[in-house]
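As structure tokens, one chain now follows by itself in the form predicted on its own.
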Amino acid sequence: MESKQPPDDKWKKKDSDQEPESFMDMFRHGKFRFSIWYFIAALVLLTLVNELVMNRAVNQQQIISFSQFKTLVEDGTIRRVQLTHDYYLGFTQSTSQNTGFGGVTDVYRTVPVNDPSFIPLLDEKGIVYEAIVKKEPVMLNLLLSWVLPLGIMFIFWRFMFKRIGNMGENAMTFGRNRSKIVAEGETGVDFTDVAGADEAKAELEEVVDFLKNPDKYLSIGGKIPKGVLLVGVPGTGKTLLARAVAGVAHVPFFRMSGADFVEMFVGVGAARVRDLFKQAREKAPCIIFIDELDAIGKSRANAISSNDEREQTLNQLLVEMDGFDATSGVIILAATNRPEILDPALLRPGRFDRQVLVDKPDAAGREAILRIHSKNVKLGDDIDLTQVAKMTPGMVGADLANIVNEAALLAVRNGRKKVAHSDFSDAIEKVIAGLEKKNKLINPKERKVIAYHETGHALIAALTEGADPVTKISIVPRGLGALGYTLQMPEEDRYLMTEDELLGRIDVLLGGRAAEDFIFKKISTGASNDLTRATDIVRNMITEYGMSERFKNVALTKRGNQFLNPMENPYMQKEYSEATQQYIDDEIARVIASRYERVLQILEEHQEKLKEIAGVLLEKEVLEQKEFLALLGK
């Protein structure tokens, strides 16, 4: 049998040949790990030692009653007696001659009683007796009574403070800030690594120029802004922009998260703010970057369930940014994706002078982002990043970086040396619709229902003017419960939609349910998400866009103050009557019903195409855009 050890094991020293490490070496090299069980073991060991020392007794002692002990004295068996406070020890004659007091045989032990005649009896019989004073070990008693309990309490106190506040080596330093100074060039990111946010990048480049050449702006009477707030949805690159600033600024850069200020102890957050600005002023000019500012900057307006610690931290931050003794030379750079919940005092000029919107990139911006993330990826000759950018409307930089990485992984999985266009298409589908589940078994009846459902979506989209073109139809399950999907990609970025286009989108969403109803004369639960989205569109048309007959050009939005109570849904507060609410519900039902009847009529007029496309979809499972258009005769 061959050995499974690697060939170079024969050159390794055996465990028996290696010199054992001492305890000090283990402690010095960090291999020794302390545990609370060591204290428990030490306590038990010291207790046993104490019992052994404090209560040592002669081996093989015979415990007898006092009356028996007195009888042995009377008949001369016991010739020596030791008197202690707790017991009497009697030694026989042989013991006293051979082994002396403290021998190991013929020793009798009894518990003393108050007998005035016992001492005269000893004198009468000529018994040698002596009183033994119990000598307690002072050092051991001091160790067990005072040193050990206090040591355990101190270590437990240190342990709890570290666990509660994550306070590092010194539990008394929790009032210090936890910011980290980023050296120039340490991040490895500069403004050339940022794309898709040209306006935000220009604003921050100007801030860096303020710090590098302040005289250029001070000579004309301008003032350096005290704060710049980066606002945008998650993934747009707010933190990336801050890293770029840290990479090119020639000044100290403090970075910190908003959550680092908040602690369970009242006053710790404010102390950390003071310490942070104290260090920053000592190194001015400098930049302080606070990520996720909403963690400490929530509005204080009517905050019923407010946290005093959070409010004190915010108040200290307001004072430090623009208080009575505020000084210049420190620029605050912050990022948040929830500007609507920030305190108004924090957003006023003089604190955050600039609010820079880092918005979702357009098609040109997405192409630039894709080029940055794919510069280290081997791309095939068939890849057109301009086309890929058009296939990703509404995606942010984080999504695009994920797509590039997924495409590279798919290329490796398929055994290719370079990334092909199909890899990008599959990666986009994976991000949008979820992971493909080819092995999920679906019975033929449900599979047929799914095919007609997706064909209904696609056919209505193809026959609706202004609808986004269909790029793919699939009945392969994906994601968390999607049994099939119809993929539509807009040809260009859209920022406005007309009333007819919104109604057309509702028709497309209802096309799946209508196809099931038309072919099988039954409906299933597969259209639940479609119905939810269609209902939301109609509700927004009535309440927000002013596209209803009765309330034309009137906005019926619910204007609840979301700062009143964080535990209460702010959108439950409305400013219209119950009669208006009843009208909204009736109008939603009427519009959905009328559009559904229209979709049924379109499907009835094109039922041959519906059955033909569904049949091909059942056979192939996936239809690309060219195949779908060919079946339509376009």
Ligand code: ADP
The other form holds:
Amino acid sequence: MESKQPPDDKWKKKDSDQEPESFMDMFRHGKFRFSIWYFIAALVLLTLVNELVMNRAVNQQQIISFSQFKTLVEDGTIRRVQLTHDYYLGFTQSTSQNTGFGGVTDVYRTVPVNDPSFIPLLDEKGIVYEAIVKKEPVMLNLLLSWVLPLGIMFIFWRFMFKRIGNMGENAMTFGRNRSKIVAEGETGVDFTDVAGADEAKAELEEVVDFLKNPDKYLSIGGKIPKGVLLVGVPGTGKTLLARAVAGVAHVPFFRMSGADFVEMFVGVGAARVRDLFKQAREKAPCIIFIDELDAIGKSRANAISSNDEREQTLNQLLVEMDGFDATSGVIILAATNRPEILDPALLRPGRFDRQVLVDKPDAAGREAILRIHSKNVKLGDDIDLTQVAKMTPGMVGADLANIVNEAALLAVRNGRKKVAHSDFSDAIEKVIAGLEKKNKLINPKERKVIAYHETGHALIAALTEGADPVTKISIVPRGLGALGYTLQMPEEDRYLMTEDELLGRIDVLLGGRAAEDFIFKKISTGASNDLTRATDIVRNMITEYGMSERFKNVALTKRGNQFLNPMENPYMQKEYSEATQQYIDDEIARVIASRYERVLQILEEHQEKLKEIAGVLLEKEVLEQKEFLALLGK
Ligand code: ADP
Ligand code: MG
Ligand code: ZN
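For comparison with the form predicted on its own, would you give the structure of this protein in the form predicted in complex with adenosine-5'-diphosphate (ADP)?
After this comes the whole thing, all chains and molecules, with the earlier chain placed first.
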């Protein structure tokens, strides 16, 4: 709901541009900023005037040849001579301290010739002569040797900073820029403005409680978290959540974006971090919020080129975070949509030790978000926001806010007083088209495949003896890569697994692919990770656990350092022949095939449930453990 600038504003601006400005106006508008120009102009003028006055005598001089000059000396016309390097002056009066102003004296000027008889001639005639070191025009000299180079340097310097752009300006006006670090008061946002991110909300409400009642936690001996990192794809409401925290905590809120710290000049970002924390400590209890933390928090390890400025800024941040303890009442919130590129040092205990996932909303969450954003929008009676939520799978809060706004605009365009359902569907189409172009949405056909795939995993898990119970099924895509997931949670810590349990695990992994196969008679690439894991289990059963028929109780590989990746592990040695390798390959294929058969069979037996659960999953997008068990009839 951006407010557009009214068009007449623009015209006004143009008009005033054309108006002649008064001198003071020009001054106020900073037209005199380049005062160096005026300074230079004044200097040049002064110099010229000075030269003119000084050389007025020269203008009255009669320039004559040296031989004429000599003749005039000989006949006594010239009574006094001044000798300089470049010229000789001859005066018709001997006494006057001639300045040339009186005009009483005639002056002759000539260019000297190396004539050794000239000085004896002067002596002979008794003519007063003096050698004069010509006075240099002082001002001009000063101008040329000092002011001009300095001026040029100054202009060049200005130009450089103009080129660097605002960054240079910022660095120069760093002191003034601190206004950015000034704490915000109430943001006017609270948790009721955020919907769908319930887990994140719960976590952050706790943070607010820390700030309000620190004693409650400290008296028990609990530690208040120093840093909370909000992680989630763009538009899920991370910034909004942080503002909500500030809005309800009633403490000062320092907000900066990671990009604000990244400067052209080494050290500026670090200084800014220092400044930020200094102010925060003075104002404690308070909240520091660093949005887009990845801008400074990028891992130093795999940077292609090292960036001193960013590294210094990051180091300063780490130092500052270590520098205060939990009792100081400063809590640092940060947000990022790329946690994987963050420097591991940031995530260590005592820094951002709490990570809060701000997930994409499910259908119910989307409905709640739509309600929030259409609070002030007049909705027609035919609008069912539940329906709208169902039409917008995969969308985040920002997209939904956009849809409500678009729908309102469309209603206005169509001359309606209230938003109609058709406005909403048109708006959704428009937004979907945009998102599809950006490849951010999953099309309905694929969603169905994903729903069956995940239901397949869950169903097999539920029907397999000893498999970990399913706690959550989701087809809300999570960042890049994962299109959906089925969570299983072991009921207790397990250190040993029986052969049957391993096989059960393989079955669950194959369940996704098998469900796709059974329902659509087509298989997709979505199962590749499942297959890798299933195959690894079978291979380990054969080579490490001695669970194959031919090599029962035989370990075919020697286990070395188990913390190393087997691919790079020099201690993981193959201790078997080519023939055994062949057997292993065949056996892996045989086991997988037989398990797959079994899984397909189970799915066929329970196909009613499979279809029912997948249908509900498509609708709700997320099934919690209880809902899932209820659907299973348990
Ligand atoms: P992020 O910082 O995660 O990229 P924002 O907080 O900037 O996302 O969200 C952009 C806008 O989208 C918010 O100002 C708000 O209007 C809307 N929005 C996003 N998520 C939610 C949500 N969970 N509930 C309500 N509105 C949301
Ligand atoms: Mg944000
Ligand atoms: Zn899977």
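Superpose the two forms; the largest set of C-alphas matching within 1.5 Å is the rigid core. Numbering follows the first chain given and starts at 1. All of these numbers come straight from a predicted model, not from anything done at the bench.
Superposing on the rigid core, I want to see if residue 524 changes position between these two forms - specifically a Cα shift of 2 Å or more.
Yes, shifts by 2 Å or more.
With both forms fit on the core, is the shift of the CA atom of residue 464 between these two forms 2 Å or larger?
Yes.
Is it true that residue 120 shifts between these two forms by 2 Å or more at the Cα, once the core is aligned?
For residue 120, whose C-alpha is compared between these two forms after core superposition, the shift is 2 Å or more.
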